[in-house]
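Single chain ahead, written as structure tokens, the form predicted on its own.
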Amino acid sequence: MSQIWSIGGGKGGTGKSFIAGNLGILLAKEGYKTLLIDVDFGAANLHTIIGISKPERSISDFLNRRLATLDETVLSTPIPNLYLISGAMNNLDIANLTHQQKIKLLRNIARLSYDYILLDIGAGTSFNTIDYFMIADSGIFVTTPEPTSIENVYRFIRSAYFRKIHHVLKAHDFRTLADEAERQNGNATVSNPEILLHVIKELDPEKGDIVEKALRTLDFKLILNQVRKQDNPNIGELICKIIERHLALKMSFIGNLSFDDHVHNSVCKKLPFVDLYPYTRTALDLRECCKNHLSINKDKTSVQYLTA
């Protein structure tokens, strides 16, 4: 069964595609059969990060039925064990998928068979974007030390939290309960999903517990990217503590990535960063983040196995 990692963060320019591509390369080099999927519709560039100039096929070929299966859109890459489903060459309206197209894509992603599948998620907090993020076994948020980026990742996390509540309510036919919660407290919105949960628990404690248990299954990680010498190296840990305090979500910090001008050079040369500059501080940081993430997931799997 594939392990799905989603890489998102709400704001463009934080390095989501760079991190997704290089984590995929590192996993492939460890011998894992790894698939990268670019679902950053409208701004797909993951192929460039890993050294492919012009993808021959893309997701739109599947959605528009030019190819019968999602498997047929998979491209080989210059890196052994690494494969790509590109979001490039899509129609201009691909970012606004219909509900049926989105469900079709989500279902078919879940059926793919790889050791690891990494999703490069687009910017913003639309329900489409959040739903691609939420399909994953493990969600990795990417932010930079700037206040605007931190605000955006916090907004993205709140949106994911809110979306999870609504998925659970819909699955258990709690729509009436959700409507009543929002009627009683107008602040129970995407901006304040914790209030929505609080009101639901007051209205129906049993159903509130079901929602709360579902929220505990969320597995979020955080990477702080483009960290300079003058930045506080503990910002990432502080963000995780704030999330845990206000939303009661488990959030693990898996590392800082140092700012490096070589990143720009590798993108311009259309060559993978960890191959072109393997001994830089940032390349070492990427390896450490990948190692930390694998270690946390392994520990979590062991706990689930022991308690099963």
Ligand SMILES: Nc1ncnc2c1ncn2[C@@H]1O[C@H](COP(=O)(O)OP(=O)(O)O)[C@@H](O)[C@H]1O
The other form holds:
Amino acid sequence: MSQIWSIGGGKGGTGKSFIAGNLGILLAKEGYKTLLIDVDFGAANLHTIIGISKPERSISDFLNRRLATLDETVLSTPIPNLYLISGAMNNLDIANLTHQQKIKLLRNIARLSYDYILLDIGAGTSFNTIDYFMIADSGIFVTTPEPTSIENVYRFIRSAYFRKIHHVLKAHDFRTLADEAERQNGNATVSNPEILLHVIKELDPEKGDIVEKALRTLDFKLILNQVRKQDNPNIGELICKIIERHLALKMSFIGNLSFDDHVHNSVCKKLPFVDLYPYTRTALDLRECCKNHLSINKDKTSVQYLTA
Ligand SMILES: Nc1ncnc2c1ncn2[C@@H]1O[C@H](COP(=O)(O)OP(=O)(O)O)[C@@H](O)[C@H]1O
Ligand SMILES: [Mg+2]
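Go ahead and give the structure of the form predicted in complex with the ligand, now that the form predicted on its own is out.
And the full complex, kicking off with our chain again.
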């Protein structure tokens, strides 16, 4: 069974595709059969990061039944062991992405067989985006040290947390509990994830425990990207602590990635960064993040976030 990592974070331009692509390359170089999937349908560009200029096939060939299986959309890449499903679509395809297509896609991704599958998640906090993120066994958030990026990542985490609560309530048929919480405490309280769990626990401690246990299976990771010399290097750890304090979930810091203009050069040359500049600080940081994440996840049995 594949281990799925999702790379998301709410804000565009923070480096999600850069990190997904380069982590994929590092895993492939370690000998792991690795598949990158670009699920940023509005702005798919993961192919460029790994040096493919024009993908011959994409996910839309599967969604629109031009290809019968998701497997058939897989492209090989110039890097041995590394494969790609491109998300490049025309506008008509994007407009037509229905709920059924999303479910079909999620089911078929879960059936693929690789050592690692990395999902490059788009910006925003729409239900679809959160659901692609939550199919993973390990969710990696990317933020820069800028407050706007941190705000967006926090918003994304709250939305994912909410989605999980609603999923658990639905899976255990606790819907009346949710209705009661809303009736007694008002919508404002219940739409506040920091206190929602407390409200549920007060109303029904036994069911509250079940929800809390399920929330504890959320084990998110954080990478701080584009860190400049003048930035506080401990921001990432601090963000994780604050999130753990406010929400009942685990949040591990994976590492800092230094800002480096060579990243821009590699994107402009359409060549993979870790291959082009393997001895830069940022390439070493990427290797360190990959190693840290592998060791944190080593003993983890595969449990996808949206299974209650
Ligand atoms: N560590 C970094 N140092 C310098 N520039 C970076 C770094 N990471 C990303 N970038 C720049 O940010 C741009 C946006 O990155 P990208 O991965 O496309 O973001 P996202 O997928 O989150 O929208 C890239 O084109 C690159 O130039
Ligand atoms: Mg991107």
